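Have a look below at one chain only, the form predicted on its own, in structure tokens format.
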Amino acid sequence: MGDSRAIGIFDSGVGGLTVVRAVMERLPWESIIYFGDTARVPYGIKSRETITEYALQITDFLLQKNVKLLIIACNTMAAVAYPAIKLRSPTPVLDVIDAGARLAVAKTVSGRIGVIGTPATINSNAYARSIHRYRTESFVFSQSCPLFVPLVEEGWFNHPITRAVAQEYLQPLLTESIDSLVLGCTHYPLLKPLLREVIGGSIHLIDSAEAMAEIAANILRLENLAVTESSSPDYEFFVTDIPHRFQTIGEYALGRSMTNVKMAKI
């Protein structure tokens, strides 16, 4: 049977779905526990200590359902409250940063790197600190997109409006000739086909959904973690809001219906 306790997999709104479901796709008999922070979304514009000070809140929460994995779904949190997370946390800590700076340098040919996010995640140069620890001679150019989340949450995924937010967000990496663009917030693979369309068909768009979903297969296979044989898994998905067309935005994000939806109090 091996361990049957569920992953803990955390985004400060929808966005962290696009992970779950790539988790979902590698680790099908593996239970998983969500948490949306949908009535304080955006994250990436707050404050380095109110981002901290929300993203122990949800750690304690999933920590208190037992978890033994969590996962950091949100850029921003593991940009700026990582080392306070895994501070608190007996259980093993993955965060999203890691997997997209180990994806992007696999990919890179140029080594000429653009990465997107929002204010909080850019700030931090977390993720040039990391990709230069995995290829020291990495050019890494970061834009901020504080727009792009809202935009999500509102479900605008092909809008006039995203499409003319994403030109002008873009257009300074273009001009950098970067040959891989890191999608470095959750929330962004789910606006993919516009932005592919946006930056063209030859720079390689870096979602460390998948990678973080590989990652966390072999943590769990090296800490004797993983549910050893096929078992019916437990999906819950825990909201602190449920917004406007959070149902739909969710059943797009994750590539199948949301049942077992519940609301938290933090």
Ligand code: DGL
Given for the second form:
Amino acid sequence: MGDSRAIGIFDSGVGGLTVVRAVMERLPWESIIYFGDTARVPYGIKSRETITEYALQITDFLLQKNVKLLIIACNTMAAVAYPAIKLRSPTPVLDVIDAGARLAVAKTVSGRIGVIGTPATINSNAYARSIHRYRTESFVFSQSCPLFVPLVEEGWFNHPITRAVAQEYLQPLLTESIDSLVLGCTHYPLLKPLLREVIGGSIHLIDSAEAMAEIAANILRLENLAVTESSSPDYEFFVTDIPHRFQTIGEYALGRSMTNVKMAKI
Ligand code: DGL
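Can I get the form predicted together with D-glutamic acid (DGL) as well, since the one above is the form predicted on its own?
And the full complex, kicking off with our chain again.
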């Protein structure tokens, strides 16, 4: 039987669904409760205090649903509020920044790593700290990309305006001879094909969502929290505004249809 409680995964909007997709593929028998704060997205341009307050409200919501593991599928909340969330939660807490940093260090050869993220994530310096923890001799070049989240929430994954914005943001990083680029925001994997075009074929694109699924699988096993392989999972999605719109873009992000999208008050 194992532990049939759900895994709680959260983000400010649709971005965290890139993590949900990876977790569904890696752990297909685990139930998931997702929370996307669509009424208040984007978080990345807000103050540390506000981001922490919102992150704790979502944490409380998911803990009340009795989740067995919390995954912060939002780099912005992880960068700013991880210690506060960890303090609040009796269940294990995983964050995408640690996952992304580990994967970047595993992939880089030259140690020259670019990181793109929201202003809050980049200003926190959390990626540089985390990458240096795993590899001291590395050079981290960061760039905040505040327009990417609204463009993704708009569904403009392959739009000429998004391409022009990406060229503008990435140019400074490309002059630094990076060999890896961390997608330091869970919305950005939805721009992967476009970003690949802009940066060319030779730079590793580091997607923390994939790394996170592997780390989640390990922790469930180590902590004896995994469900047995024969059980059938439940998926529930909570949002704070316009579930229909979330569903349209969310289905693209997940690569499957979504049922069970509900409005939540926190
Ligand atoms: N998906 C969130 C992240 O990973 C960002 C979003 C936001 O600005 O709300 O940082």
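Positions refer to the first chain, counted from 1. Quick caveat, the model's predicted, so the values are computed rather than measured. By rigid core we mean the largest C-alpha set that fits within 1.5 Å across both forms.
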{"item": "Core-aligned C-alpha movement of residue 256 between the two forms reaching 2 Å", "value": "no"}
